[in-house]
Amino acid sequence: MTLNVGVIGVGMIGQDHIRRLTHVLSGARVAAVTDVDLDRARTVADDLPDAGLHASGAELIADPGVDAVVVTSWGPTHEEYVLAAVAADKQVFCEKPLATTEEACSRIVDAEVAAGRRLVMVGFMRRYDAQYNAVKSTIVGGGIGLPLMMHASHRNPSVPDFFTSDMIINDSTVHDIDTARWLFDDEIAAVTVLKPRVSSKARPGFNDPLLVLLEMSSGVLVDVEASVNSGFAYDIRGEIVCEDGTVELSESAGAIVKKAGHFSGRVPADWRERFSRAFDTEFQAWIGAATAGTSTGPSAWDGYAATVVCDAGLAALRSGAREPVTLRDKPDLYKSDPSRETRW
């Protein structure tokens, strides 16, 4: 069976996604397309074998022809889509965020739990990437005892005009914070956001590195140094400190090579060099469930807390002081198997 998927949002991930979809993957075809910018979707429709092209996400939503959703526009319209996707008994695939405000998310998850099962995966691709698969499975295995600490970097060689600080915490941070409660089974219980010198590379008003760090509920403390205009590469770092040892990402994303006294090694150019292959994992696992008429991955649940630790992060950023998190009670639909459950 070949999944007709609909793809709303045809921007630089969207298109990413459509050929990740079209050339790479197996199982799937982009069956719709549309877009804020008709336009640019007709274009990218003529590009594919017989998809259709929609005027808005609704209309594509209620497509017959559209077995699955794919929501890659911007991330104020998520509720809306994902909303219309979950009332169509649709499963979709939204990219981070879920959607902007904690009400929104709140009102998925409620419109999840009614629908009785899940049909809401999020685009958090970390969770697919070999390296960090890697680090949980050791810290899980328990061979270097107890988890205490997590030091992890996001480092972007520069971002777009529209960029903000907030967007620190909200687009980038936000990948930290759910690799933390996913490496650690566990919910993040507080934020404190420090600003060392600003960068002069930053633009005038630009808090930028930023220093987050974040408190599970468990003990264990994660900090995270955040730098968007680093210049250099797409630099991501992550190392568990535990009782008996340590376990970190590769710094690199290919070999290191030692000769004459010296060693080198290629750092990413971007989030797509370092991550492609965590996409297609993601992609493919998507595709599996979504034909099987089921859902896997980061779900609903995990896109509300993701955002709710971020609007702490953002009101620590603003206040310089500790900001708790506080969550919603997690409903039945989303508590897994206690026997699997990682405990600390």
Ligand SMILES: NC(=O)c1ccc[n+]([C@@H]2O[C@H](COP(=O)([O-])OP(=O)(O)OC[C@H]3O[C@@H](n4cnc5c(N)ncnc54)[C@H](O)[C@@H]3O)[C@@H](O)[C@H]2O)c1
Given for the second form:
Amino acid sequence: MTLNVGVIGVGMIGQDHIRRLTHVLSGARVAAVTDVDLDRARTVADDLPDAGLHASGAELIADPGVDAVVVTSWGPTHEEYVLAAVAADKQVFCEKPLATTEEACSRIVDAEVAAGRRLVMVGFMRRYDAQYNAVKSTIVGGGIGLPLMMHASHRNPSVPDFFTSDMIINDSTVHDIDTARWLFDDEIAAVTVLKPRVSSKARPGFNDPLLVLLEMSSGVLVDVEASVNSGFAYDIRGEIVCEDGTVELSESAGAIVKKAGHFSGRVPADWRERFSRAFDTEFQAWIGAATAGTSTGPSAWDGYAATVVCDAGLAALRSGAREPVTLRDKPDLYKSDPSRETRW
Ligand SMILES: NC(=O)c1ccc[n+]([C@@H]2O[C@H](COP(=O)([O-])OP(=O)(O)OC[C@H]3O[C@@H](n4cnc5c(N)ncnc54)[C@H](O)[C@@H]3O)[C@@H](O)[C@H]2O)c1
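Okay, that was the form predicted alone. Show me the form predicted in complex with this ligand next.
Full complex below, order starting with the chain above.
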């Protein structure tokens, strides 16, 4: 059976996911597209075999030829489309963020709970990255004892002019926030943001880098160095310190070259290169689950929790203080999530 997918928002990542669905993965096809920029949507549709063009997201979701929906429009528009897909009883993959406010995320959680089954997957693709999974298996079963701390780095070579210090939290560190929740199968209890010496490459008024300290409920501390003008490459690092050993993301998925008394390897140029396989694996998992009429991976609860932690991070950036994170009660629907297997 082929899953007929409708894509809302055909900008950068929307087009990349369409390429993935059309040319890389099996079991799905792009049946329809839409975008607030209809000319862009038309150009994309023209390049696809038999893809319909819709004037609005609502129309696309209502199309009986669309089995499942991908939302890759701008963050503030996600809530409307995810709620409409849930109301139409269609599986939906929503790029992060699930929604941009705690209240909007909560409305999605309520709608899914009312539907009585999972319909929403959020695009936190690091959970599908081979290196992160190797780290997770080691802390779960690798005999290195209970985790105590994690040191992480999220370094972008550069960012566009519209990027702000807030976006270092909302757009970059949000991935580390989700990764910490997933790796330790735990919620984040508080956030502190420190502002080191400002990089001379940052625009005036821009705090870059930031040091974000996440306190897990268990007491594990996660420090994230987030910098977006690092210049040299897209460098994602992570080391977990446990009671009897450490485990860290491997330095390079490619080859290490030894030559003339030195060794060297490739550092990815950007997030597309670093996480390309993770995006593929993530989408294949979604296609499989959606075809079976269910969902998998990062849930609406995960999207909700990430947004609440980001809000605490923004408050901490402004106050300079430790900001506690308060989550609503977790609905039963999310308590037996098979993608969250770690227990300690
Ligand atoms: N998982 C990741 O690492 C990752 C990476 C990049 C982007 N994203 C997320 O994907 C989303 C899209 O990002 P992007 O970089 O592709 O942005 P983009 O600006 O390139 O594309 C967004 C598209 O959505 C369209 N759009 C805006 N409002 C709309 C609406 N109301 N209805 C329909 N279409 C609408 C725009 O016209 C544009 O074509 C964002 O939420 C972003 O955070 C996630």
